[in-house]
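As structure tokens, one chain now follows by itself in the form predicted alone.
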Amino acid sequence: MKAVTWQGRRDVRVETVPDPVIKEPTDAIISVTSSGLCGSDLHLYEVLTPFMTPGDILGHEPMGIVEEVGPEVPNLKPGDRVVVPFQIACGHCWMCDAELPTQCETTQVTGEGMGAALFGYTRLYGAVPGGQAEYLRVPQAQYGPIKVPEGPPDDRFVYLSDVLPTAWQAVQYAHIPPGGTVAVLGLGPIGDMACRVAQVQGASRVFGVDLVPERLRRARERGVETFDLKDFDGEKELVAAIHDRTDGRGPDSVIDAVGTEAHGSAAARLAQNAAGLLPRAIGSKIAERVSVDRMAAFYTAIDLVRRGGTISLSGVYGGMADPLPMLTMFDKQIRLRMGQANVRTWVDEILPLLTDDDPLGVDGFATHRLPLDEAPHAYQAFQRKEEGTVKVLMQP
């Protein structure tokens, strides 16, 4: 089959690899019909390269048709149409029962000290082959795949794999009070969708911050009050401008949908790039232990949120020794929640919105639909923020 493989920093290729097969009785094989390109994939493209191995199959936002199931997958049959969540979870351990499938005790990558295994996402998360491919082996298929109806195009449901539950959880974790205000830092796919979810859930005002014209335009057209980072001489001016619109206090909640791709620290970017060029055994230690994250967005969130407010982190951060302004966070009584989205926890709440009325605008959410063969170009355009690339769906 064809699959998108990682071969090195900023080097992805479509190659022919062996077809997946059933290995465990809880496996399923699906024929992939659509697979998204996620902002988290860009971390693998450049920042997290020390944790990758040439030939790794990328992608964690797939949907498709069930081709084969193992004997312990009673809820699926060949021909079913399914969306596959990005995390792999069993559905019956203590963590899954606590609605924390991203911490699944059956699939935890304990050797790396990490949570549940993820599709297509480095050795830290199990090095499980991903879904930017013609076929995908799905472990723990008795729980993970979400059956969806025939008829509507893939766009209606494919975002249940990651974008929708990640944005939904980001808003839930933000604890926006009824009629409250929220600022979303970063208007890529997750930030854009988080704005939409916040509006549907009753936020009175949503502020969006980015520096890419296409992203700002998309959010503005849906009623978001947008701020172009390039219009401000530093973070303090931006914070002051949003404070001016919130009676001087700041928004009730801030969602950081940027993470380690944040602009604002040349030194941190240099350290990231250096780690990516070193041998993997050395570079991975630097990436794990040294402060290599570009944390500009998180620092902005701390300054921006009102006293007693909440910061919700959905952007991925990778370092383990990052300095935090703990005095400020303590003094402002900031509440902080973060983590990978627990996909299956939120699906039942999201599905009623995937109707013909389409209040979240999923049908027109993708900016680009490309064949799998064009994946290298898609990664490059997305990473460089070129060609109006906000969300890419690839079809094998």
Ligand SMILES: NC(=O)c1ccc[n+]([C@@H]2O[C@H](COP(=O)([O-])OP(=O)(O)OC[C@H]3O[C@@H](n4cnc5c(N)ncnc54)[C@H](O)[C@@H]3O)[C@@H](O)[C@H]2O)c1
Second form
Amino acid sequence: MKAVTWQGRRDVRVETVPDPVIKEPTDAIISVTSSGLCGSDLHLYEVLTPFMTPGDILGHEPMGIVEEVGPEVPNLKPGDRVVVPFQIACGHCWMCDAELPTQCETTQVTGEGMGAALFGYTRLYGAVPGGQAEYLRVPQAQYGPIKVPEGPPDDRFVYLSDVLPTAWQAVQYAHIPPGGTVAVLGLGPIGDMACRVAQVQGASRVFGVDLVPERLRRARERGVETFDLKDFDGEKELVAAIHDRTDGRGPDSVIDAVGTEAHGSAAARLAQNAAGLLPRAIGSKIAERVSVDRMAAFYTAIDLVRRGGTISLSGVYGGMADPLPMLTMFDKQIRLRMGQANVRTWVDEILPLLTDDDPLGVDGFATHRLPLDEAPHAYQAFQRKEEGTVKVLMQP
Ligand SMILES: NC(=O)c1ccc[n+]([C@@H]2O[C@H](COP(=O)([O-])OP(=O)(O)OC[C@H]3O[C@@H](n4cnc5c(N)ncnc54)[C@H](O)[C@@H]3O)[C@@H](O)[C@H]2O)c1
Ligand SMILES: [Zn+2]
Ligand SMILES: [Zn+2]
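Having seen the form predicted alone, the form predicted together with the named molecule:
Full complex below, order starting with the chain above.
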């Protein structure tokens, strides 16, 4: 089959690889009909390079048709249409019972000290072959895959794999009080969708910050009060502008949908590039031990949120020694929640919104639909934010 493989820093290629086969009784094989390209894939493209192995199959946002199931997958049969959550979880351990499938104790990558295995996401997360491919082996298929109805196009459901539950959890973890205000930093797919979810859930005002014109425009067209980072002379001015609109206090909640590759700090970029360019064994040690994150967005969140408010981190951070302004965080009495999205925990709440009247705008969410062969170009355009690329769906 054809698959999108990682070959090196900023080097992604479509290769022919062996078709996946059932290995465990709880496996299923699906033929992939759509597969998203995510901001998280960009970390692999660049910062997380030391944790990758050439040939790794990328992708963690797939949907498709069940081809084959193992003997312990009673819930699925060939022909079923399914969306596959980006994390692999068993559904019956202590953590899954506690609605924390990202911490699943059956699939935790204990050798690396990490949580649940993820599709297509480095050896830290189990080096599981990903879903930007013609076929995908789905472990723990007795729990993960979400059955969806025939009929509507893939766009209606594919975001259940990641974007929708991630944005949903970002808003849940943001603890926006009834009728309260929220600022969303970063208007990529996750931030954009988090704005939509906050609106649907009744936030009175949603502020959005980015620096890419078409991303700002997308949000503005849906009623978000947008701020272009480029219009401000430094973070302080931006914070002051949003404080002006919130009685001088700041929004009740701030969602960081940027993560480790934020614009704004040149020194950290050097450290990241250095870690990415070193021989892999040494590079991974450095990436594990030092601060590799560009913290600009998180620092903005700390300054921006009102006293006693909440910061919800969806953006992925990966450093082990990132400096934090504890004096300010403590004094402002900030509540902080973060982590990978617990996909299955939120799906039942989201599904009723995936209807024909489409309150979250999923039908028009993708900016690009491409065959797998165009993946190398799509990665580059998405990373550089060129050609209006916001959300790419690959269609094998
Ligand atoms: N928690 C989860 O389960 C989960 C799931 C999916 C994605 N993510 C993470 O969420 C983040 C966003 O993902 P995405 O797909 O939207 O990616 P993306 O890279 O397209 O979005 C990031 C956006 O932030 C903007 N940005 C950069 N610096 C900024 C700054 N200082 N202030 C404001 N905006 C800034 C960029 O222009 C871009 O539009 C990534 O870190 C990704 O890894 C987390
Ligand atoms: Zn993703
Ligand atoms: Zn589990």
